[in-house]
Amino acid sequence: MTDFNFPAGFLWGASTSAHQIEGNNTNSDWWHLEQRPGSFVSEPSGDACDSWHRWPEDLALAGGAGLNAYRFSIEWARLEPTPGHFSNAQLAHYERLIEGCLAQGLKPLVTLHHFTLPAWLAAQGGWAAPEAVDRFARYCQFVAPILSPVELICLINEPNMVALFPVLATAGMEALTATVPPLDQATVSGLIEAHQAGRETLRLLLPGARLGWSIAAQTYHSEPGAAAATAAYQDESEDVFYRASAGDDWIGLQAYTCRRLKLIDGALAPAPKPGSRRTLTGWEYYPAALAECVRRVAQLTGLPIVVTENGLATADDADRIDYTGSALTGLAQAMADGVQVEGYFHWSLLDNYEWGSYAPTFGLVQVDRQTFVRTPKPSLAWLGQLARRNRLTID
């Protein structure tokens, strides 16, 4: 056994997103989708984890366990509920959240867009709308004054997943596992332009901030004959966003599993491994995905990497610890080989709303759906102890 010492200042955190934990985000497009008869959403978010009110408890759990960082998102739909009307009161809420992080010894990593849009912008066409880029830049300008204590800012979360939403709106979430769906190209273009416009806006207003975005990184295993088609699909669904990261200060990476693909009549199709172990989301249990993705993204971008999400949907917390330990072992080995990684954020701090259902439990903390009582799982203490040591023993 050997010990790997993580760099001084390495970020050990947990991630959340506003819509998934705050509750009653009534001005967002996802809230409207959840209420729509016949949508693919199996249950609405409702009160979620009531973190709009209980965020001090969440921060105390993370900081008390030994974590030194917390990733959360600001909800655009709360700040600009109607076009051009910005709420200073809602903005002050997030300023208190940033202050709360610092008081708990947690370095905040703030995401400005995590899947949800103001309903009024979605009605205009979302990221494909002609005004979307300017609207996002204006939103960044409004938020900037409270971000002065924040070093790491993630402008957009998983743009490659966001660009699938127009497809999923008609095909349903099962399209992610039953098919290999294409991205909506108008949304891809809008997201890239918005990211770059927001970045330049914030760079002028917050010269000390480090700006980037987080990509849903995939590790693909293709059957014989499918390698070229798989590489082409990965280029258009993922690598296009890495190329758009040129000029960023860091890149966020979110990895959970692998995707196995094959060709059927010349088209890519899922090729699940028979008998493979599955998580509550139906994904293959594959902790090696993190290291494989980290190595690839480092080669593609040359940017410092922050693992902004990695975790397991399971009802067995011992499995969560085993998965995370294995993923971190691979991460440590990649770092020992020279890959620059600045932090690891576990998904998620809380069992929360997983975009249509509360059934997949990713959290380090259990949340009672009726009382909102938080119950830390052993995995929170385990990760917190690792964070305090800043060292991993590798078998």
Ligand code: BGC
Given for the second form:
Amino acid sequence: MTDFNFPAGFLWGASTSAHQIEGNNTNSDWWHLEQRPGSFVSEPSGDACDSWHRWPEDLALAGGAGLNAYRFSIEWARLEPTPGHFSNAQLAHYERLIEGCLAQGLKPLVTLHHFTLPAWLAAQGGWAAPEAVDRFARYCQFVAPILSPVELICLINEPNMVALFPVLATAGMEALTATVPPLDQATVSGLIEAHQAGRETLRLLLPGARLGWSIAAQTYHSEPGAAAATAAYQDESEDVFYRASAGDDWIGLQAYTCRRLKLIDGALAPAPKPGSRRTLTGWEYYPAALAECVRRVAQLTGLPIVVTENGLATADDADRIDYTGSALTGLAQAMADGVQVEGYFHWSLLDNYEWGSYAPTFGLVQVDRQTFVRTPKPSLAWLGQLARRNRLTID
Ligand code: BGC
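Starting from the form predicted alone shown above, please give the structure in the form predicted together with beta-D-glucopyranose.
The next block holds the full complex; its first chain is the one shown before.
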């Protein structure tokens, strides 16, 4: 047993996203999807956690527990509810949120796009629309003035998940569980171009900011005969975004589980491990994913890494502590081997809206669905104490 000391200034945070916690995000494409009969979304987001009003409580919980960082997203659909109409009042809300973080001793890591688009842009074709790139760059320009106190900016969250949304819209959620669908290529190109255009815009306006984006990383296990097809799939669904990160200042990595694949009639298909332990999202309980992904991404990109999401959906908070302790031990071992990691943000601060359902609970804090009362779980104090010590005992 040895003690691993995390570097001074290591970020210990919790992550959230606007649509999942704020509530009533009525100008977004997801809100409309949630209201549409027959869409692939089963439960609407509604009031979510009412963090639009209760964010001071959220920050006080995170800061009070000992965390030193907070990741949240700015909602484009609120800032530009109709094309070209930008709201200074809504922008001022996020400026107060940034000031609130700093007042609580939390370094803000700000995401500019976390899954939701203004409904008007989605109606024009979303990221595949010819105007999406310019529109995103203009949105970045509008937000820039409030971001001067922010060091780490994540332009886009999980472009590789976003490029699956058009597939889900036509094939439904089963497309993800029963098959291994390819990403929508027009969306992939739009996202990469938008990321690069947004980066150029912010570089000029915020020379001190460090710019990057967060990729959904997977660790793959393939059955005999499926290795080449799995590697090709990982290349086109994940590595394409690492290549497009050249020129970024850091890379965000989000890892939860592993994916097991096999070949059926020449096509890749999920091959869940029989009897394996599952979380409330149905994902395999696999804390080693974090370290495996961190080592791979460091090698592929050479960029400093920030773990912008990691966690699990469980009703048993003791499981959350076990899983996270094990994931962090692997992370510390990778760092001891020389991998450069600047921070760890747990997903999520709150039990929140999980894209179609409130059932999978990822939070360090429980939220009453009627009263919005927050009740911290033991895992919040546990992670906060680790943050204060900045040290972990590893094998
Ligand atoms: C997303 C989050 C989501 C989490 C757990 C990530 O794909 O960025 O928005 O809630 O995973 O499902």
